[in-house]
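Single chain ahead, written as structure tokens, the form predicted on its own.
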Amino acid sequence: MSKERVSRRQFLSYTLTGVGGFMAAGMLMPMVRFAVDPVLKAEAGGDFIPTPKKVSEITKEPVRVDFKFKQKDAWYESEVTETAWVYKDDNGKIIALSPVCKHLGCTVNWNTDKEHPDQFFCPCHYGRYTKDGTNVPNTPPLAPLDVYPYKEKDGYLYLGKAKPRKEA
């Protein structure tokens, strides 16, 4: 036996410190893992999302194209539906516009305002955009509609993430 004896007070102090340390580690580990795990997980995914629209079917009249993709937010995976207004300009170039109004985020529709035909119209605050997505002066929107980058693959339209457009 050792000549040095541990008092009851020291024994309780060591025991409670050890138990408290294990409990603290048990509470902190999930928090650390929650913060670090999604950062370390590599996710394979492309920049362009396929749409059901064939490029050969796109005309000069804007049409609504809905497309879906899976979105993963940490551990939660969901299917998201996005929309684009797609048409070909006079040069045959495809234009894909976001339907989100730049005023307060409402959804714009094509050719729904009888007073202003052939324009995108936001019913929330009467915002208007020309066919190319430029905001009409003296209406609520302060910027043009965002534009989707696009590419064609196997005859179908693929859209990237909508990007803000500089005013002309």
Given for the second form:
Amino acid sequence: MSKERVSRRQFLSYTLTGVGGFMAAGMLMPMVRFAVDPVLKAEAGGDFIPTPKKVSEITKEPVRVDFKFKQKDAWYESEVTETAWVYKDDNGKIIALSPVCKHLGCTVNWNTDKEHPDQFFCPCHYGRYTKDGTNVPNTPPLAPLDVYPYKEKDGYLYLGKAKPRKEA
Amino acid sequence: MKWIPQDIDTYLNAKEYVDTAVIPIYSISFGGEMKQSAAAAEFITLLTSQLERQFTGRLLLFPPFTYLKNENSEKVLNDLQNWEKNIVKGDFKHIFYLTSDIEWKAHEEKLGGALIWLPSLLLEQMTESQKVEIINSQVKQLLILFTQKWQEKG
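With the form predicted on its own already on screen, would you show the form predicted in complex with the partner chain?
Once more the chain from above appears, this time first in line as the rest of the complex follows.
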């Protein structure tokens, strides 16, 4: 036994400090974790969804590309199919446009209006867009079609979340 | 537009652009015909929701008009005519009914709206992508019919 004997009072105060310290740490740690949480969060919006379209197959003519992903709506998880109009512009750059009309959300089609060939056409209220997605003035839409960011991976086209552009 | 609060808000703000009502129609039966009835419901639901995607800005997709298969057909017809009266009052110029129940063909001229009858397909054995393809091709044909109707009355 050591010469310095631990008194009852000392023993109790050590024990209390120790246990109290653990409890305080137990309470503070989650608080600190929550406070810095936004900093630690992984960057969202980097979700690229694979499409069945091979990059090498993309031509200058816009084609419909359907791609699927899972969407959770409250308790209900469903598979959503989204569509993009994909083509290469004159510089060989890939353009992926959202088919959702900026007027009221119908689906636009490529080259279906005989009077205005080589344009995107909305059958609902005869809205029109030029090939690069710019809305034609004096038709109902007030903004150009949204653009999908894209990536190439293993030869296939991956699309992100469609982003709106500035008004034409 | 679908029958959900957000879409109804959009509808109320853009009423002058939305002049078409689409009403899915299917029956409910029991016993041996139960499965057939469910298959028809699935088909009509998928078809109308795809149609809604194509024409979001011009049509309002109503909740389905459902009835019991063994119910008196006069009564069922009366109910639908009642729906029609209210929909017309709600400023819809074009009304489309979509069904795969052949019996409606007999009552076609008693309805003001256009009745589109399509034979139900057995979607059960198909893969997801086959389903999408088949429904899309049907919607493409309906697209022509819809645009024609819209042009008729200007």
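Each form is matched to the other, and the largest set of C-alpha atoms that superpose within 1.5 Å is called the rigid core. Positions refer to the first chain, counted from 1. Treat the numbers as computed from the prediction; the structure is a model and nothing was measured.
After superposing the rigid core, the Cα of G26 is displaced by 2 Å or more between the two forms.
R9 is among the residues whose C-alpha shifts by 2 Å or more between the two forms once the rigid core is aligned.
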